[in-house]
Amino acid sequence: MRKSIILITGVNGEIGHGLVRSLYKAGITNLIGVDLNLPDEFVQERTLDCLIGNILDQNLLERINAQYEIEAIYHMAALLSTRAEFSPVIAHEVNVDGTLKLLDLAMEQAQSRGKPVKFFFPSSIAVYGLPDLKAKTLAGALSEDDYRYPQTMYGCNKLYCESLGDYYSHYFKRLSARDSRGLVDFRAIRFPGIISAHTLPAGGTSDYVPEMIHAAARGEHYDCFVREDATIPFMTMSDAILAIEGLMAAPQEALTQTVYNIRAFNPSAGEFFVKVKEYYQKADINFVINDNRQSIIDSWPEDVNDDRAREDWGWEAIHDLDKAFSEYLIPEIRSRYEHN
């Protein structure tokens, strides 16, 4: 018989990391991992296996649904923001592309096991497309529905995938005769920028609160590429975690959307340098503006709404902007470099 397991994609990332401690750690220990790379110790420690390749690669997921049996999927594999402006048709093929082969792949498994295999996708508020500042402004806390009009090929990729679950989920071969319907139950969140203390920043356009921080830990300079008044929602990464299993333990039919916004605080780059200089007097950090990056953030909203995600399966960040320095960020990240 073939093993049940938990496949978690880009398992050496933030995201990854994260699931990986915060599973093993619930007693879950059935976790299969994939990864361009071989993950570090941590990861392989708390894994049955981690397999080394791409998502796009046919034969791995061939090989992947012959030898298991799979629950769940989280899928974290992904070619981050700012790498996708220089390369889109890659991040298409990564991001867009890639997430269809595993829907297909819990489609698949989902109709030989007869049960639907769940199906985790963090998308991101890179799928909203403000037109300028004085519009950020006024909209305010954005919904789910409101100005999904991406100016990246990352929001791009994010928006169509999570259309491609609801597919998939709600819609998929309906003239087909085998009705398909809920045998994938696929679920995402937007996530806001998400600031670790247990990895570094990977190429988000967000990633200048956590580099930011790292860099004042560090006593090295860093320049950040936003205005002071940038302003966009962020999160920990224990409360992202968290919102994970969140969504992924509600039953199905308290679930009204497949896609929720989720939020924790919304400090403005100044706001954000100010609290680093309550722990770190001596931060060296400028504000040196890339207009590029600028404008991507400008395009995202200063905040999102989520109420429904409040509703359905009762979302509630531990961490607000104090809470998130004092309580997580700074005793994590002072044991990361004194140990290092």
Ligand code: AKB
Contents of the next structure:
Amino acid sequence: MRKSIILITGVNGEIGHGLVRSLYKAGITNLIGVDLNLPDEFVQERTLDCLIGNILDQNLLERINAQYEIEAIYHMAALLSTRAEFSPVIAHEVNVDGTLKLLDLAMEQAQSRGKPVKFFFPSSIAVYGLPDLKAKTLAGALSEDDYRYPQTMYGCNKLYCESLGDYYSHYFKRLSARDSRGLVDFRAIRFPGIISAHTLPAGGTSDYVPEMIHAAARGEHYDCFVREDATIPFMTMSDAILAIEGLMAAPQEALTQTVYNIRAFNPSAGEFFVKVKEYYQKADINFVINDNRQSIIDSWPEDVNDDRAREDWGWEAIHDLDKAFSEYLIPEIRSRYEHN
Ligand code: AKB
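Would you mind giving the form predicted in complex with the ligand, to go alongside the form predicted on its own above?
Let's see the whole complex now, leading with the same chain.
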């Protein structure tokens, strides 16, 4: 008999870490992780097994399919926006071909089990593309159907994978005699920038905010690569995990769409710096603009509208900007660096 498990790809990544922390704390012990690299001890101690490999490796996926019965997939493996701009073809292969393979695994599992497999997909505000700063300011908080004109490979990948997930959930092989509708229960969140107290981001364009506070906490100099007025939505990692668990726990009949915006706060880089200085008076931060990375941030919305998430599955961020610092970032970051 195959063991019933929950599969997390990219388990050693930022959100993967946060998911393992939260699901394990909730008593879930049948977590199987997949990552290119051996996860750290924190993840290893909280998962049933960690498979080292590439999600593009069909042999690995076949082995998982043969050995396990998958209740849900949290597909976190991806190349983020900045890294994807340096390797767009590899980004497409990982972000799109990898997601297609995981969706196919979910369908294969659901068909053999005769019941749905839940599939969480982390989309991004990168699916939006504003033509210039004037349009960005005029548009304000975007809803899910606004300005879906991505200007990065990562944003293109995420937008297409949203459609792939919708296809697998509602239209898979629609000319076949076999009705597979609803077997893959695809659910996605368009994440804003995420700030983790426990891990540092790798290869994102929104990384300037988490990099700034971690540099200040370590007493290191930091060159912020965007202007002081650069503004996009952010949230804490703990709220990001709360949202994933909230969406995945929602009854299917409550969901009116497969993709949801969520948000918590949207400080400019300069406003975030002022907040950092409240706690780290000696923070040594300069603004040294990288015009190319800035142009990506300028194409992303200054905020998003998350009414649908609030109405369909009760989404509500816990941390506004002040609470993000006082209740999460400062206590957790201080304990992280005081122990190291
Ligand atoms: C990135 O910066 O690429 C990601 C994102 C906003 O999706 N953190």
